[in-house]
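The form predicted alone is given below as one chain in structure tokens.
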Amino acid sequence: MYIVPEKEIAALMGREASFAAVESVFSAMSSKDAYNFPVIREAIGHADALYGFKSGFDRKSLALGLKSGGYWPGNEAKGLTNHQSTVILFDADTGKVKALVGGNLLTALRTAAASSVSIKHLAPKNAKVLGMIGAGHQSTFQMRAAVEQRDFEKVIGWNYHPEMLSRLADLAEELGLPFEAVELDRLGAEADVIISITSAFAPSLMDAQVTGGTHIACMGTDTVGKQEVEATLVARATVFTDEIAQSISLGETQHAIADGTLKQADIIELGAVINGDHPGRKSDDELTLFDGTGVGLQDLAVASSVVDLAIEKGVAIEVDF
């Protein structure tokens, strides 16, 4: 068995691999190629943590394995990170315990690079404005990723504590783009895309602050009881998700599909935009959102590729078990 400890993650696996990772996934999902398991998520009556399992077996590359983690929200103030995550790979061929890996740092990862790979999809091509709704520690990850995918000339920004913002506007300026505090009436009705991290159980962001053809990258929704965005605003978009049993089960649609103004026939793999079984956008002025709930299978692959990089490198621990 291999183990490759969160300290050497960073210098292993990078936004340009986790984006290839998690797109080949979304594809491998919508050909039925790959299926993940049904996640089980749990507050533990301690320390205010919720705590969880996601899990799933890829036929193609023969990933199999688990994610097991979750979030502590009194971790920052004793210096460790909120989220929480190890992946454990297995040996498809016999059951064997192959790694042991560090999933901090690749939760954040594949995170961003599920909206990234949304918003190359699905984003209007001529996008300028990135409104990015939520300042925590994943916000940064997501905003370097998004960056990426279209020319932005500008970021704006909104946080439940204001104070927070100083975070983006930060790493605004190191990519060379203006930022602005703004209120999200306003980022509502000027941003091409939108990203909403946040941990939210109560919507931020309602149906009538968005106007023109947005696309909206929903990320923090992961599970029952959370909501980013207003039901209505879900309904009235052209919606998009990494897997739909998870979607309305536990991620931002299972509201509009609890009060029946979306139905799940509406909603699409974002694998199938990929794969071209779907058009994905169809004009500018569409409205699409993207339900990025976080599937298990997006941590084996970035997984999977971090231990054959340790491995190369040699920097993975390797012990009998």
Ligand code: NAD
Given for the second form:
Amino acid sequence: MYIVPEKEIAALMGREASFAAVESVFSAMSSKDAYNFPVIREAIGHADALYGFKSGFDRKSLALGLKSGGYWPGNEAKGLTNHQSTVILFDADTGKVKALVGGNLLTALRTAAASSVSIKHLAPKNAKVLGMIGAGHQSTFQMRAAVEQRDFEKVIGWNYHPEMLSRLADLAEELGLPFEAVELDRLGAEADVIISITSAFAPSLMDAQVTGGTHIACMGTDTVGKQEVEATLVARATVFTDEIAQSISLGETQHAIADGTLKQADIIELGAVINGDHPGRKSDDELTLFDGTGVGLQDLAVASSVVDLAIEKGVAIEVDF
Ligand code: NAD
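Swap state to the form predicted in complex with this ligand from the form predicted alone:
Below: every chain and molecule of the assembly, starting with the one above.
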């Protein structure tokens, strides 16, 4: 088997390859060539941690395996990222373990790639203002990937902990874009694309705050009980997701589904748009929402790419196992 340590990932995998891997796996999921197994994600009653497994199989690429790990909110104080994860890949023909891959940076890259794929396929073509809700670890990856999809002229941002907004301001400056910290009323009214990436259990962005043909990528809700935007906003939007089963159970749509204002049948897989089976956005004033719950197949797709690159570049550690 091969080991690709976390420290090697940055030099091997970039945004472009992550985008291609994620777009392709969303397409395979929609055409039923790839499927995710049910997710396990539990509060373990220790260190405030959420721990679980995400797994799946892609019959086309033969990516088989799982990502295990979760979210440890106290890690940042210890100099570690709050998300900790590892991907294990198996040989689909024999079941033998194939590779052990550091999953931290890959998680950020594949999550940013997912919202970026949604922006490519669903955001208004002339989107100019990017609104960011959340300024945690994932937020900078999200912003970097988003700005590659449209000619944004400005970034506006809000965060529950306003002192963290300098992270967004610094990156916007690096990207050559003006940045302004705003209240959510202005963010909802002015942003053409909104990315929400927080660990909240109550909505920040309310229905009345969003006007016009915005595209919203809700990327933070990946657990039962979490919520970033008001349920009536979800119910009002044309809703797309990576995977419907995850969306309604642990994603952003769980609340609108529970109160009956959104029907499962009204949720569209983003892969259907990628494959040309659904038109996606139909007009400039349509409100679209992508519920990016984060599927195991995304992890397997980027990890498989990394293993190939690591072998090619001679940095994969080979172990007789
Ligand atoms: P982080 O801990 O670095 O940042 C957390 C963010 O949430 C900060 O901006 C913080 O200010 C904000 N926040 C905290 N409490 C809040 C509250 N009560 N209301 C509103 N905002 C609040 O975390 P991160 O690594 O940036 O991850 C953010 C979220 O994204 C987490 O919930 C994580 O589980 C989720 N996530 C989802 C995917 C996916 O594929 N969908 C992948 C990775 C992470």
